[in-house]
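As a starting point, one isolated chain is supplied in structure tokens, in the form predicted on its own.
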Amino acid sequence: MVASSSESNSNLTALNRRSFLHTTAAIGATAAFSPIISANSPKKDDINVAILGAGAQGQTLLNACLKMGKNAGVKFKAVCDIWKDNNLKRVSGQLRAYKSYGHTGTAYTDYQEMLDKEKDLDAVIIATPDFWHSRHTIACLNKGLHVYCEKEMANTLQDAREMVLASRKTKKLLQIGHQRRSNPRYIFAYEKLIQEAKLLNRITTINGQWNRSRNACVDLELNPKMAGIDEKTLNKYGFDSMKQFLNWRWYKGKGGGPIVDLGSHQIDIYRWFLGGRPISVMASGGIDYWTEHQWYDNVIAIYEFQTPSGRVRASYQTLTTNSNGGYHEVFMGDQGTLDISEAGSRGSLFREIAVDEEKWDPWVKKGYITKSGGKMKGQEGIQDVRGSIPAAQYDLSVTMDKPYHQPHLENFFEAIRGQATLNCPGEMGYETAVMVLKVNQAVEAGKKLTFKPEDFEIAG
């Protein structure tokens, strides 16, 4: 739920349903958004789902979709994955307990099957490691199906590609996981503090990290008593070992490293906040601390953006042997900065001593921030002449007790019902891709590389 003031609560109400243009011109109404038509459904609205993958992020989106409720009208038919006495027997098993929620979980190890026999799919959440999501998506659309797939949405920008053109042809609704892209605090911050309000003024300078403890980094491994997957499965798809299947994100081919499972997510906020895409990056990282990988563990970028306001640096690190500042993102201007995160531990603003108090009242009294006391951290007590004066703190007035993903899991069942436009359609997901897959490419070349108008464009 959303929580605000009293003015500003009937603004927020819509926030989840607000319709981006720019999205709708660059996919073309027809083909980005399509109502559902299901004669096969038991009711006008329900969504009948299978879900591809059901591993720990599978799992992350399956709860979230059942947290909507019994009357949300989604139903789980189906559910595919390969490792039949895991991942499968459990959320299988899961969706059998919520049968009076209308779910039936029948289970599959092959998606080409589970396509085959459940005629009565209107959509797929797919959350299969990122060398599949291609060939799972541009099935799954073939089918007639609308798809919301995980990012990273593939390992090459061709696979991407193909995917975009596939949901273009097919006129199905292809949702990417950027999950931040339907948070109402990001929201929020975006259309009313830094578009209506522009209360950073103009944006210099954009800092961003994903730093993880050692101990969350470490490799998973099979527990002894856990049946795993039988070779001849693995190495059907794609896979050398369990240990490989189990941390496949390290592995070249199969995921990106952190920069792209983390990073991806946030990188696409500079993009969505200052409405434009990079025109460079350089980028440093290594196989410093875990060296049995194959990605790189720890990956600093520097993005250059040219905005109508000027030159904008931005920098992002990803860091797996110390977790000191979690994840998030500050955006700074000569007016203002904005800290935020996903987890709703961190939402300030920090007004520059330069600004008059009296410029940002009227924005306490709408509601859209409150007065928090605080200052910078960090600035308290400088005494040194070059030093400048603390700014005041100020805190969103917008919350969400909501779990992570599931108001961009509602937007996309809204969109099906044509209720909603898509807050992260593919061509917005192939943009993001195309940034963050740069940044491996910078590590690996040493040097700063250029991104060109064409590169994010799709032709077809």
Given for the second form:
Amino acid sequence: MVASSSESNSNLTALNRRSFLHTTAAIGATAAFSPIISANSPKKDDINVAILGAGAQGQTLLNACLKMGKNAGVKFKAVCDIWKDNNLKRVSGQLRAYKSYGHTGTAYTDYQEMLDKEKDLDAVIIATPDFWHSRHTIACLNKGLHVYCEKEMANTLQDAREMVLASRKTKKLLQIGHQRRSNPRYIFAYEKLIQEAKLLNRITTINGQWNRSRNACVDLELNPKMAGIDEKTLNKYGFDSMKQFLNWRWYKGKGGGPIVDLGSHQIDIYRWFLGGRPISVMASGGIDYWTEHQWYDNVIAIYEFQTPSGRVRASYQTLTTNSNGGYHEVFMGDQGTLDISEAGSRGSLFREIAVDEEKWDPWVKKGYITKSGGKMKGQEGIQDVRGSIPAAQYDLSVTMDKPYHQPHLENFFEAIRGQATLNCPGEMGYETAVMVLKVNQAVEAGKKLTFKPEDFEIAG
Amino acid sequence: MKNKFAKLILPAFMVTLLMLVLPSCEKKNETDNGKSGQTPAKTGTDMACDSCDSNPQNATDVPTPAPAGMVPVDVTYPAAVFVGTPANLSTIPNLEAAYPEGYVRPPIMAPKGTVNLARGKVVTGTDEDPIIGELAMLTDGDKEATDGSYVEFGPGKQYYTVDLGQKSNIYGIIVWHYHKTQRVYNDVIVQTADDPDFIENVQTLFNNDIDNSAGLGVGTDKSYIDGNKGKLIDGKGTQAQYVRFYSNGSNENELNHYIEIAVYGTPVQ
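Given the form predicted on its own above, what does the protein look like in the form predicted together with its partner chain?
Okay, now the whole complex, with that chain kicking things off.
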């Protein structure tokens, strides 16, 4: 059981991250971002955990926890999923296979039964379909348990608000699964390169995308060799068919489509790196290709932010028919550009030619960036007066050798132990939900929609 | 000398030639599907990898010239599927290129009559009580990525052996571990032998265990991202009755997975 726990999730300062970053300059950036917890770390106070939702995302989160090693002090005591013959059987079996880690993984199909019977839990990881997040989260918080809930935290702002209020009322932690918030590469880019070194100077524009090939977006089908979920159970949990259960992300009232599934992660970074909220959004999207889907398959959105430095325009697109360019975010300032992605191989800065090389040299010497010798693509040189000399390329010096979700889960567990503050508490997830859910509304409205400051606040 | 040529040199020459491919024999995969909309893609591509070698020519089933008299082996590939967040593969050493979008594997070239000898054959292994699925699924012909098609075995180094029923000429092997998400399996080793205990005539056809963590010798083959086309391994015309497949978890976790193993060859007459 947990010896002590932090009950505050409202202090959003980055002190934990800053202290973590403190020694970067002295010992080199890569070394400073070495894993917080490794298999060889001393044994930590045990945190007893249940996983609620054992599908693909639940499996990803479980795998990330298992990668923390035997001494991470995270013990999975229970797992709950309504697909008894597949998800539940698989994950409970995996936890039995990892019995030497201290996992037991008692299987449940009814989350209320699990919460009633498992008296020794400290926390629950929720990876159910979006439209269940609010009910599941609130039920767990009311049982006195800390919650890690996958994004999108809810389908509606009302549901998301109630999650935050429940967290405040119960004084239990609520971490939302925007895992880039704990990714050392993103933390480093923001705190060191943007904030401290100011390599971009004034950010004027952001572009981001997550493009997937059509093959990556084909509906999942139930394998005829295996048992699905009976109709009564499907209906009880809000699904009209097994096909809808398997592909819930495409259905209105269940998920939010690709702009929510994918865009939410990256649009969250826009707000983080700009340190502010948008004032408007316009968007275009449609069911252009996948005839059986309810949500827009291709969406392009443009936000406007008003920052202390001036207006910023930020575009974002997500495609389900063409994967060109993959997924990344590009922050463009009047002195430099940051091109970053959760994909570990992508992290470059480009120095505008008008900026003297000597101005960036100290940051090279300090180990923040390395010269790559490359040039920004698509700008081979001045061809006429309209062109620009290509920007010089540098690379981020920080790498991450963990599964993408692992640092965010580690942050959650460290916060439970009182040794960290959450990197994405409910309030922060709510602000992102306000931004992202508005895109679908803007598509439907066919016009620019505005945000008011109070849209982002939760009273009470 | 003539006898030695017949016993050693000639087979070696044939071995080199047998598992070969001809660009001119390339054919659009029979399950390829170019339609738009809801119809699932039946072949498609292996998943792209942002972090591995970007040169597709470094993938290890690049075609080489084939001798006359060989015919393409009929292989069907499952649909390409990708679910969830891409995996962080940036720190995996010795990782070969992902197949590019639209890649169509050239056919395995082998003597007429070559078939998948493993289909329906008995599989035994170190974990015969899988977490999910059953051993018979490794040779049931189902190569799809969907839940219900794969078998999940316990953590750590595990191996599974298929008994071909009699000594056979092996020209090509394809193994599908798991291709619903990006996976790179550790210490993939494929061996053949004349006996079930792997004492007689043990041959190693593939080994990417570069640090000998499995204890079967240092391998020189590359790690790879599993995909809908599986991993093609040159059978080199090896003669054996038993084929054994090792793995030691993946980038995801310590568990081991198999969807299907196919051994293309002919019985030794």
